[in-house]
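What follows is a single chain, given as C-alpha coordinates, in the form predicted alone.
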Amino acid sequence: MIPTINTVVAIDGPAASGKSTVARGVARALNWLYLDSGALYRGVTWQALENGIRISAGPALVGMVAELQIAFAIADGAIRFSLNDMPLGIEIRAPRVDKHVSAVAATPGVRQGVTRWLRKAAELGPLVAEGRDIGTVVFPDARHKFFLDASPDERARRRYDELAERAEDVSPDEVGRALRRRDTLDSERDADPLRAAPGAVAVDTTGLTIDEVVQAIVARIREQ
(Lines of atoms letter the chains of each structure in order from A and count residues from 1; the text may use other names and numbers.)
(Lines give C-alpha, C1' and ligand atoms only; values in the text may rest on other atoms or scores of the structure.)
Protein backbone atom coordinates (compact mmCIF):
# COMPACT_ATOMS: atom_id res chain seq x y z
CA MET A 1 0.00 0.00 0.00
CA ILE A 2 1.28 3.48 -0.91
CA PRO A 3 0.92 5.88 2.06
CA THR A 4 -1.59 8.71 1.77
CA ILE A 5 -0.48 11.87 0.04
CA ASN A 6 -0.48 14.01 3.17
CA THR A 7 2.01 11.92 5.15
CA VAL A 8 5.08 12.26 2.89
CA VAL A 9 7.36 15.10 1.86
CA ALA A 10 9.36 13.95 -1.18
CA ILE A 11 12.74 15.60 -1.76
CA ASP A 12 14.69 14.52 -4.84
CA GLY A 13 17.82 15.76 -6.55
CA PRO A 14 21.27 14.83 -7.81
CA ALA A 15 24.28 14.06 -5.62
CA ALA A 16 25.57 16.95 -3.48
CA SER A 17 22.51 19.10 -4.15
CA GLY A 18 21.98 19.36 -0.39
CA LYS A 19 18.93 17.12 -0.20
CA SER A 20 20.11 14.93 2.71
CA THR A 21 20.92 17.80 5.07
CA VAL A 22 17.87 19.75 3.96
CA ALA A 23 15.57 16.76 4.40
CA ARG A 24 16.85 16.23 7.95
CA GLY A 25 16.20 19.90 8.70
CA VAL A 26 12.69 19.81 7.26
CA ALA A 27 11.90 16.64 9.23
CA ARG A 28 13.04 18.32 12.46
CA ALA A 29 11.00 21.45 11.72
CA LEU A 30 7.85 19.41 11.08
CA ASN A 31 8.61 16.86 13.82
CA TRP A 32 8.32 14.12 11.20
CA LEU A 33 10.65 11.20 10.51
CA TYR A 34 13.64 11.44 8.16
CA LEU A 35 14.21 8.67 5.58
CA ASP A 36 17.32 8.34 3.41
CA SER A 37 16.41 6.09 0.48
CA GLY A 38 20.01 6.01 -0.72
CA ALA A 39 21.05 4.24 2.47
CA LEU A 40 18.94 1.25 1.47
CA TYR A 41 20.69 0.98 -1.89
CA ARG A 42 23.99 1.28 -0.07
CA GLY A 43 22.90 -1.50 2.26
CA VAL A 44 22.09 -3.76 -0.67
CA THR A 45 25.45 -2.94 -2.25
CA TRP A 46 27.32 -3.67 0.98
CA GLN A 47 25.49 -6.99 1.37
CA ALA A 48 26.26 -7.99 -2.22
CA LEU A 49 29.95 -7.27 -1.72
CA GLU A 50 29.94 -9.21 1.55
CA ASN A 51 28.28 -12.15 -0.21
CA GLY A 52 30.75 -12.07 -3.10
CA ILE A 53 28.04 -11.35 -5.67
CA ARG A 54 29.23 -9.69 -8.86
CA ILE A 55 27.63 -6.26 -9.20
CA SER A 56 26.96 -6.94 -12.88
CA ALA A 57 25.05 -10.14 -12.03
CA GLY A 58 21.55 -8.70 -12.11
CA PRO A 59 19.55 -11.88 -11.39
CA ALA A 60 21.80 -12.73 -8.44
CA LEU A 61 21.35 -9.24 -6.99
CA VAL A 62 17.59 -9.39 -7.38
CA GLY A 63 17.48 -12.84 -5.82
CA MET A 64 19.53 -11.63 -2.87
CA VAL A 65 17.19 -8.68 -2.28
CA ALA A 66 14.18 -11.03 -2.34
CA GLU A 67 15.77 -13.12 0.41
CA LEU A 68 16.96 -10.28 2.64
CA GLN A 69 15.12 -9.69 5.89
CA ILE A 70 14.79 -5.97 6.56
CA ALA A 71 13.68 -4.38 9.82
CA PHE A 72 13.13 -0.71 10.59
CA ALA A 73 13.52 1.26 13.79
CA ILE A 74 13.33 4.91 14.82
CA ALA A 75 16.38 6.61 16.31
CA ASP A 76 16.97 10.34 16.78
CA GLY A 77 14.09 11.27 14.52
CA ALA A 78 15.27 9.12 11.62
CA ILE A 79 14.33 5.71 10.26
CA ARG A 80 17.20 3.22 10.61
CA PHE A 81 17.33 -0.29 9.23
CA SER A 82 18.98 -3.65 9.62
CA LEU A 83 19.50 -6.42 7.09
CA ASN A 84 19.29 -9.99 8.33
CA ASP A 85 19.32 -8.68 11.91
CA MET A 86 22.50 -6.64 11.37
CA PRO A 87 22.15 -2.87 11.93
CA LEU A 88 24.08 -1.02 9.24
CA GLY A 89 25.84 2.31 9.72
CA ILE A 90 29.24 3.61 8.74
CA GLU A 91 30.13 0.50 6.73
CA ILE A 92 27.68 1.47 3.98
CA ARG A 93 29.62 4.75 3.48
CA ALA A 94 32.87 2.95 2.65
CA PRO A 95 34.66 3.75 -0.65
CA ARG A 96 33.99 0.28 -2.02
CA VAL A 97 30.26 0.89 -1.59
CA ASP A 98 30.59 4.35 -3.19
CA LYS A 99 32.19 2.70 -6.21
CA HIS A 100 29.38 0.24 -6.90
CA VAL A 101 26.14 1.69 -5.53
CA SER A 102 25.14 3.41 -8.79
CA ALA A 103 25.31 0.15 -10.73
CA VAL A 104 23.36 -1.70 -8.06
CA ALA A 105 20.72 1.03 -7.94
CA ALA A 106 20.33 0.86 -11.73
CA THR A 107 19.15 -2.77 -11.55
CA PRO A 108 15.36 -2.77 -12.11
CA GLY A 109 14.60 -5.69 -9.77
CA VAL A 110 16.65 -4.12 -7.00
CA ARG A 111 14.76 -0.85 -7.38
CA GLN A 112 11.44 -2.65 -7.17
CA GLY A 113 12.50 -4.37 -3.95
CA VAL A 114 13.82 -1.19 -2.36
CA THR A 115 10.65 0.68 -3.34
CA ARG A 116 8.61 -1.89 -1.43
CA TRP A 117 10.88 -1.43 1.59
CA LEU A 118 10.53 2.36 1.46
CA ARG A 119 6.75 2.15 1.41
CA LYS A 120 6.87 -0.23 4.34
CA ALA A 121 9.06 2.24 6.26
CA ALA A 122 6.41 4.92 5.75
CA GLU A 123 4.06 2.89 7.95
CA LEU A 124 6.12 4.11 10.93
CA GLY A 125 4.71 7.62 10.64
CA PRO A 126 4.72 10.84 8.59
CA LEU A 127 8.10 11.25 6.95
CA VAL A 128 10.40 13.41 4.89
CA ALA A 129 12.01 11.11 2.33
CA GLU A 130 14.91 12.04 0.10
CA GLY A 131 16.43 10.33 -2.90
CA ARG A 132 16.32 10.29 -6.67
CA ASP A 133 12.88 8.85 -7.43
CA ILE A 134 10.88 9.56 -4.29
CA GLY A 135 8.38 11.86 -5.98
CA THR A 136 8.29 10.05 -9.32
CA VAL A 137 8.12 6.38 -8.29
CA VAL A 138 8.12 5.66 -4.56
CA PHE A 139 5.47 8.15 -3.45
CA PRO A 140 4.06 9.55 -6.69
CA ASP A 141 0.93 10.88 -4.98
CA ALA A 142 2.80 12.84 -2.31
CA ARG A 143 1.29 16.28 -1.94
CA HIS A 144 4.61 17.93 -1.14
CA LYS A 145 7.32 17.37 -3.74
CA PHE A 146 10.60 19.25 -4.13
CA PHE A 147 13.52 18.89 -6.54
CA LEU A 148 16.80 20.33 -5.27
CA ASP A 149 19.74 21.18 -7.50
CA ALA A 150 22.83 23.41 -7.52
CA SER A 151 25.46 24.47 -10.03
CA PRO A 152 28.03 21.80 -10.98
CA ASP A 153 30.83 23.82 -9.35
CA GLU A 154 28.88 24.25 -6.13
CA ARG A 155 28.01 20.56 -5.96
CA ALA A 156 31.62 19.54 -6.60
CA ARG A 157 32.84 21.90 -3.87
CA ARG A 158 30.37 20.49 -1.38
CA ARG A 159 31.29 16.90 -2.13
CA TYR A 160 35.02 17.67 -1.97
CA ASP A 161 34.59 19.33 1.44
CA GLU A 162 32.59 16.33 2.66
CA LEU A 163 35.26 13.87 1.53
CA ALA A 164 38.04 16.00 2.97
CA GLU A 165 36.31 15.90 6.36
CA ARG A 166 36.41 12.11 6.10
CA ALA A 167 40.15 12.35 5.32
CA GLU A 168 39.70 10.74 1.90
CA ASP A 169 42.55 11.52 -0.48
CA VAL A 170 40.86 12.91 -3.59
CA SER A 171 41.41 15.93 -5.78
CA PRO A 172 38.75 18.48 -6.76
CA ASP A 173 39.03 17.31 -10.38
CA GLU A 174 38.40 13.70 -9.35
CA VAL A 175 35.36 14.74 -7.38
CA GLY A 176 33.97 16.70 -10.33
CA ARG A 177 34.44 13.77 -12.69
CA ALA A 178 32.80 11.38 -10.26
CA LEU A 179 29.77 13.65 -9.90
CA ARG A 180 29.39 13.98 -13.66
CA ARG A 181 29.61 10.20 -14.02
CA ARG A 182 27.00 9.71 -11.30
CA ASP A 183 24.69 12.27 -12.92
CA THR A 184 24.92 10.44 -16.23
CA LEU A 185 24.22 7.06 -14.66
CA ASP A 186 21.29 8.37 -12.63
CA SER A 187 19.64 10.36 -15.41
CA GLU A 188 20.15 7.86 -18.26
CA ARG A 189 19.40 4.55 -16.55
CA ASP A 190 16.40 2.65 -17.90
CA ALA A 191 14.82 2.04 -14.50
CA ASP A 192 13.39 5.11 -12.76
CA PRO A 193 15.82 7.74 -14.08
CA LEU A 194 16.50 10.88 -12.07
CA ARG A 195 14.12 13.68 -13.02
CA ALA A 196 11.85 16.18 -11.35
CA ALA A 197 8.43 14.78 -10.52
CA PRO A 198 5.37 16.42 -12.10
CA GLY A 199 4.33 19.28 -9.86
CA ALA A 200 7.59 19.28 -7.88
CA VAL A 201 8.86 22.66 -6.68
CA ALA A 202 12.34 23.31 -8.07
CA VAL A 203 14.82 24.73 -5.55
CA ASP A 204 18.25 25.96 -6.65
CA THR A 205 20.41 25.72 -3.52
CA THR A 206 23.45 27.44 -5.05
CA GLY A 207 24.64 30.14 -2.68
CA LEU A 208 21.96 29.41 -0.09
CA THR A 209 22.53 28.21 3.45
CA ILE A 210 20.89 25.01 4.66
CA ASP A 211 18.66 27.04 7.01
CA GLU A 212 17.47 29.22 4.13
CA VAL A 213 16.50 26.21 2.04
CA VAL A 214 14.81 24.47 4.97
CA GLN A 215 12.83 27.58 5.85
CA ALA A 216 11.69 28.04 2.25
CA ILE A 217 10.51 24.43 1.98
CA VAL A 218 8.76 24.42 5.34
CA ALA A 219 7.01 27.70 4.48
CA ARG A 220 5.80 26.21 1.18
CA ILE A 221 4.50 23.09 2.93
CA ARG A 222 2.58 25.15 5.47
CA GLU A 223 1.11 27.27 2.69
CA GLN A 224 -0.19 24.14 1.01
Contents of the next structure:
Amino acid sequence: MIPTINTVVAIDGPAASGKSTVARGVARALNWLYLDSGALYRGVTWQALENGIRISAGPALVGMVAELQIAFAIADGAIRFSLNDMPLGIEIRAPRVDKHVSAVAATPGVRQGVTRWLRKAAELGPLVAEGRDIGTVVFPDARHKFFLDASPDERARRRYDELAERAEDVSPDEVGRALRRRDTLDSERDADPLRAAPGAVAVDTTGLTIDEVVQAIVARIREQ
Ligand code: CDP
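I've shown you the form predicted alone. Could you give me the structure of the form predicted together with cytidine-5'-diphosphate?
Expanding to the full complex; the earlier chain stays at the top.
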Protein backbone atom coordinates (compact mmCIF):
# COMPACT_ATOMS: atom_id res chain seq x y z
CA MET A 1 0.00 0.00 0.00
CA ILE A 2 1.41 3.42 -0.92
CA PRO A 3 1.93 5.81 2.04
CA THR A 4 -1.05 8.15 2.21
CA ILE A 5 -0.13 10.23 5.25
CA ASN A 6 0.06 13.46 3.24
CA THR A 7 -2.06 12.58 0.23
CA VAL A 8 -5.42 11.57 1.72
CA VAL A 9 -8.01 13.52 3.69
CA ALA A 10 -10.37 10.98 5.33
CA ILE A 11 -13.96 12.01 6.02
CA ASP A 12 -16.24 9.48 7.72
CA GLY A 13 -19.72 9.68 9.18
CA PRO A 14 -23.27 8.29 9.03
CA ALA A 15 -25.72 8.65 6.15
CA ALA A 16 -26.72 12.20 5.19
CA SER A 17 -24.26 13.77 7.63
CA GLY A 18 -23.07 16.01 4.78
CA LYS A 19 -19.97 13.98 3.89
CA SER A 20 -20.38 13.90 0.12
CA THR A 21 -21.03 17.59 -0.43
CA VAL A 22 -18.41 18.61 2.11
CA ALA A 23 -15.79 16.20 0.75
CA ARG A 24 -16.39 17.54 -2.77
CA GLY A 25 -15.99 21.11 -1.50
CA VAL A 26 -12.79 20.30 0.41
CA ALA A 27 -11.38 18.50 -2.66
CA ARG A 28 -12.17 21.53 -4.82
CA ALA A 29 -10.54 23.93 -2.31
CA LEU A 30 -7.35 21.84 -2.18
CA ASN A 31 -7.46 20.97 -5.89
CA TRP A 32 -7.38 17.28 -4.92
CA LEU A 33 -9.55 14.45 -6.27
CA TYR A 34 -12.85 13.50 -4.64
CA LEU A 35 -13.44 9.81 -3.84
CA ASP A 36 -16.89 8.47 -2.85
CA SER A 37 -16.30 5.01 -1.35
CA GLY A 38 -20.02 4.43 -0.77
CA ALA A 39 -20.51 4.50 -4.56
CA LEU A 40 -18.56 1.23 -4.78
CA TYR A 41 -20.66 -0.51 -2.12
CA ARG A 42 -23.73 0.79 -3.95
CA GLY A 43 -22.35 -0.36 -7.33
CA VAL A 44 -21.69 -3.87 -5.98
CA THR A 45 -25.22 -3.96 -4.51
CA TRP A 46 -26.72 -2.84 -7.81
CA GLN A 47 -24.78 -5.54 -9.69
CA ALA A 48 -25.92 -8.20 -7.22
CA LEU A 49 -29.56 -7.15 -7.60
CA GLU A 50 -29.28 -7.09 -11.40
CA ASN A 51 -27.63 -10.53 -11.44
CA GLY A 52 -30.22 -11.98 -9.08
CA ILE A 53 -27.60 -12.85 -6.45
CA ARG A 54 -29.12 -13.24 -3.01
CA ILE A 55 -27.68 -10.59 -0.70
CA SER A 56 -27.58 -13.06 2.18
CA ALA A 57 -25.54 -15.52 0.08
CA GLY A 58 -22.07 -14.41 1.24
CA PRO A 59 -19.88 -16.67 -0.95
CA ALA A 60 -21.88 -15.87 -4.13
CA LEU A 61 -21.58 -12.15 -3.41
CA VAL A 62 -17.86 -12.35 -2.70
CA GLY A 63 -17.36 -14.47 -5.85
CA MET A 64 -19.15 -11.81 -7.89
CA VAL A 65 -16.90 -9.05 -6.46
CA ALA A 66 -13.78 -11.07 -7.29
CA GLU A 67 -14.93 -11.33 -10.93
CA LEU A 68 -15.90 -7.66 -11.36
CA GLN A 69 -13.57 -5.56 -13.51
CA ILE A 70 -13.11 -2.08 -12.11
CA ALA A 71 -12.00 0.95 -14.12
CA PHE A 72 -11.33 4.50 -12.92
CA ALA A 73 -11.82 7.79 -14.74
CA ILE A 74 -11.47 11.38 -13.60
CA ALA A 75 -14.25 13.87 -14.37
CA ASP A 76 -14.98 17.23 -12.75
CA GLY A 77 -12.36 16.65 -10.07
CA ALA A 78 -13.92 13.36 -8.97
CA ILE A 79 -12.89 9.74 -9.43
CA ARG A 80 -15.63 7.87 -11.30
CA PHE A 81 -15.89 4.12 -11.37
CA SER A 82 -17.06 1.58 -13.92
CA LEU A 83 -17.83 -1.99 -12.95
CA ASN A 84 -17.67 -4.39 -15.91
CA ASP A 85 -17.56 -1.38 -18.27
CA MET A 86 -20.72 0.10 -16.78
CA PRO A 87 -20.15 3.62 -15.39
CA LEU A 88 -21.88 3.93 -12.00
CA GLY A 89 -24.71 6.43 -12.39
CA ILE A 90 -27.80 7.61 -10.61
CA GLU A 91 -29.29 4.07 -10.47
CA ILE A 92 -27.01 3.29 -7.50
CA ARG A 93 -28.93 5.90 -5.44
CA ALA A 94 -32.32 4.18 -5.87
CA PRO A 95 -34.27 3.17 -2.73
CA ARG A 96 -33.86 -0.56 -3.57
CA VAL A 97 -30.07 -0.12 -3.41
CA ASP A 98 -30.42 1.89 -0.14
CA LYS A 99 -32.38 -0.99 1.28
CA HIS A 100 -29.75 -3.68 0.63
CA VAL A 101 -26.42 -1.85 0.61
CA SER A 102 -25.69 -2.14 4.35
CA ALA A 103 -26.12 -5.92 4.28
CA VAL A 104 -23.79 -6.15 1.27
CA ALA A 105 -21.25 -3.87 3.00
CA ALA A 106 -21.33 -6.03 6.15
CA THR A 107 -19.87 -8.98 4.19
CA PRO A 108 -16.12 -9.18 5.00
CA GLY A 109 -15.07 -10.49 1.55
CA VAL A 110 -16.92 -7.63 -0.15
CA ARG A 111 -15.15 -5.12 2.11
CA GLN A 112 -11.75 -6.61 1.29
CA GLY A 113 -12.43 -6.28 -2.44
CA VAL A 114 -13.71 -2.70 -2.19
CA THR A 115 -10.84 -1.67 0.12
CA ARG A 116 -8.36 -2.96 -2.48
CA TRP A 117 -10.08 -0.88 -5.20
CA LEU A 118 -10.02 2.23 -3.00
CA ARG A 119 -6.30 1.88 -2.30
CA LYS A 120 -5.70 1.46 -6.03
CA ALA A 121 -7.62 4.71 -6.62
CA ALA A 122 -5.18 6.51 -4.29
CA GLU A 123 -2.50 5.96 -6.96
CA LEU A 124 -4.35 8.47 -9.17
CA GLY A 125 -3.29 11.42 -7.00
CA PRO A 126 -3.96 13.16 -3.70
CA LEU A 127 -7.58 12.75 -2.69
CA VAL A 128 -10.36 13.56 -0.27
CA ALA A 129 -12.11 10.26 0.47
CA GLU A 130 -15.41 9.85 2.26
CA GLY A 131 -17.18 6.84 3.73
CA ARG A 132 -17.54 4.83 6.93
CA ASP A 133 -14.09 3.28 7.45
CA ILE A 134 -11.73 5.55 5.52
CA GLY A 135 -9.80 6.79 8.56
CA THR A 136 -10.01 3.51 10.46
CA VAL A 137 -9.34 0.85 7.81
CA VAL A 138 -8.78 2.05 4.24
CA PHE A 139 -6.23 4.82 4.86
CA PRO A 140 -5.40 4.55 8.57
CA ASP A 141 -2.12 6.45 8.16
CA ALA A 142 -3.81 9.60 6.74
CA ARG A 143 -2.82 12.64 8.80
CA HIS A 144 -6.08 14.51 8.23
CA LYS A 145 -9.18 12.72 9.52
CA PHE A 146 -12.65 14.09 10.16
CA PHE A 147 -15.86 12.57 11.51
CA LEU A 148 -19.05 14.33 10.41
CA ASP A 149 -22.39 13.93 12.14
CA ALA A 150 -25.74 15.73 12.42
CA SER A 151 -28.89 15.11 14.43
CA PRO A 152 -31.03 12.19 13.19
CA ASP A 153 -33.90 14.56 12.34
CA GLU A 154 -31.66 16.84 10.33
CA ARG A 155 -30.15 13.89 8.47
CA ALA A 156 -33.58 12.42 7.66
CA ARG A 157 -34.76 15.81 6.40
CA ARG A 158 -31.70 16.22 4.16
CA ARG A 159 -32.10 12.72 2.67
CA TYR A 160 -35.83 13.25 2.10
CA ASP A 161 -35.13 16.53 0.28
CA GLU A 162 -32.54 14.79 -1.93
CA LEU A 163 -34.94 11.96 -2.85
CA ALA A 164 -37.89 14.33 -3.39
CA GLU A 165 -35.75 16.40 -5.74
CA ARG A 166 -35.18 13.26 -7.83
CA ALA A 167 -38.94 12.62 -7.76
CA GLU A 168 -38.54 9.34 -5.84
CA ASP A 169 -41.88 8.26 -4.40
CA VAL A 170 -41.08 8.13 -0.65
CA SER A 171 -42.57 9.59 2.54
CA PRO A 172 -40.52 11.45 5.20
CA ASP A 173 -41.37 8.68 7.70
CA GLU A 174 -40.09 5.94 5.42
CA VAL A 175 -36.89 7.87 4.77
CA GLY A 176 -36.30 8.36 8.53
CA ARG A 177 -36.88 4.66 9.19
CA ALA A 178 -34.58 3.53 6.37
CA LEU A 179 -31.83 5.86 7.58
CA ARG A 180 -32.06 4.62 11.18
CA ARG A 181 -31.96 1.02 10.00
CA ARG A 182 -28.84 1.67 7.91
CA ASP A 183 -27.17 3.55 10.82
CA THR A 184 -27.75 0.58 13.12
CA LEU A 185 -26.47 -1.96 10.59
CA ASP A 186 -23.40 0.14 9.72
CA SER A 187 -22.41 0.80 13.36
CA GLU A 188 -23.15 -2.64 14.76
CA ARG A 189 -21.64 -4.90 12.10
CA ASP A 190 -18.50 -6.88 13.00
CA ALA A 191 -16.53 -5.99 9.86
CA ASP A 192 -15.12 -2.44 9.90
CA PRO A 193 -18.09 -0.80 11.70
CA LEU A 194 -18.74 2.92 11.42
CA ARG A 195 -16.48 4.56 14.03
CA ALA A 196 -14.61 7.82 14.41
CA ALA A 197 -10.92 7.06 13.82
CA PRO A 198 -8.61 7.80 16.75
CA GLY A 199 -7.59 11.43 16.47
CA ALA A 200 -10.35 12.32 13.97
CA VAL A 201 -11.73 15.84 14.33
CA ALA A 202 -15.48 15.63 15.09
CA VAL A 203 -17.72 18.09 13.25
CA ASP A 204 -21.45 18.40 14.02
CA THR A 205 -22.94 19.81 10.83
CA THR A 206 -26.46 20.40 12.28
CA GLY A 207 -27.37 24.00 11.60
CA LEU A 208 -24.15 24.73 9.65
CA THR A 209 -24.03 25.52 5.95
CA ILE A 210 -21.90 23.42 3.63
CA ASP A 211 -19.55 26.39 3.11
CA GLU A 212 -19.06 26.79 6.86
CA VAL A 213 -18.13 23.13 7.25
CA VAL A 214 -15.82 23.17 4.20
CA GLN A 215 -14.04 26.29 5.45
CA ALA A 216 -13.62 24.88 8.95
CA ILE A 217 -12.13 21.64 7.57
CA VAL A 218 -9.80 23.36 5.10
CA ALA A 219 -8.58 25.73 7.84
CA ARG A 220 -7.92 22.78 10.12
CA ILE A 221 -5.98 20.93 7.39
CA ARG A 222 -3.85 24.01 6.72
CA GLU A 223 -2.94 24.34 10.39
CA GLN A 224 -2.37 20.59 11.05
O1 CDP B 1 -24.51 8.72 1.01
P2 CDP B 1 -24.87 7.85 2.15
O3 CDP B 1 -24.25 8.34 3.41
O4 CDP B 1 -26.32 7.54 2.23
O5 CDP B 1 -24.25 6.43 1.94
P6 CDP B 1 -23.00 6.03 1.10
O7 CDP B 1 -21.78 6.77 1.55
O8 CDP B 1 -23.34 6.06 -0.33
O9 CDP B 1 -22.80 4.51 1.58
C10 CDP B 1 -23.80 3.54 1.35
C11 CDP B 1 -23.54 2.35 2.27
O12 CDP B 1 -22.29 1.76 1.92
C13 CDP B 1 -23.42 2.67 3.75
O14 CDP B 1 -24.69 2.69 4.41
C15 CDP B 1 -22.54 1.54 4.25
O16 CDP B 1 -23.30 0.38 4.50
C17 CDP B 1 -21.63 1.26 3.07
N18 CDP B 1 -20.30 1.88 3.19
C19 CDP B 1 -19.37 1.24 3.97
O20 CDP B 1 -19.68 0.23 4.61
N21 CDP B 1 -18.08 1.71 4.02
C22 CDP B 1 -17.74 2.82 3.36
N23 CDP B 1 -16.47 3.26 3.43
C24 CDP B 1 -18.68 3.50 2.59
C25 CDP B 1 -19.97 3.02 2.53
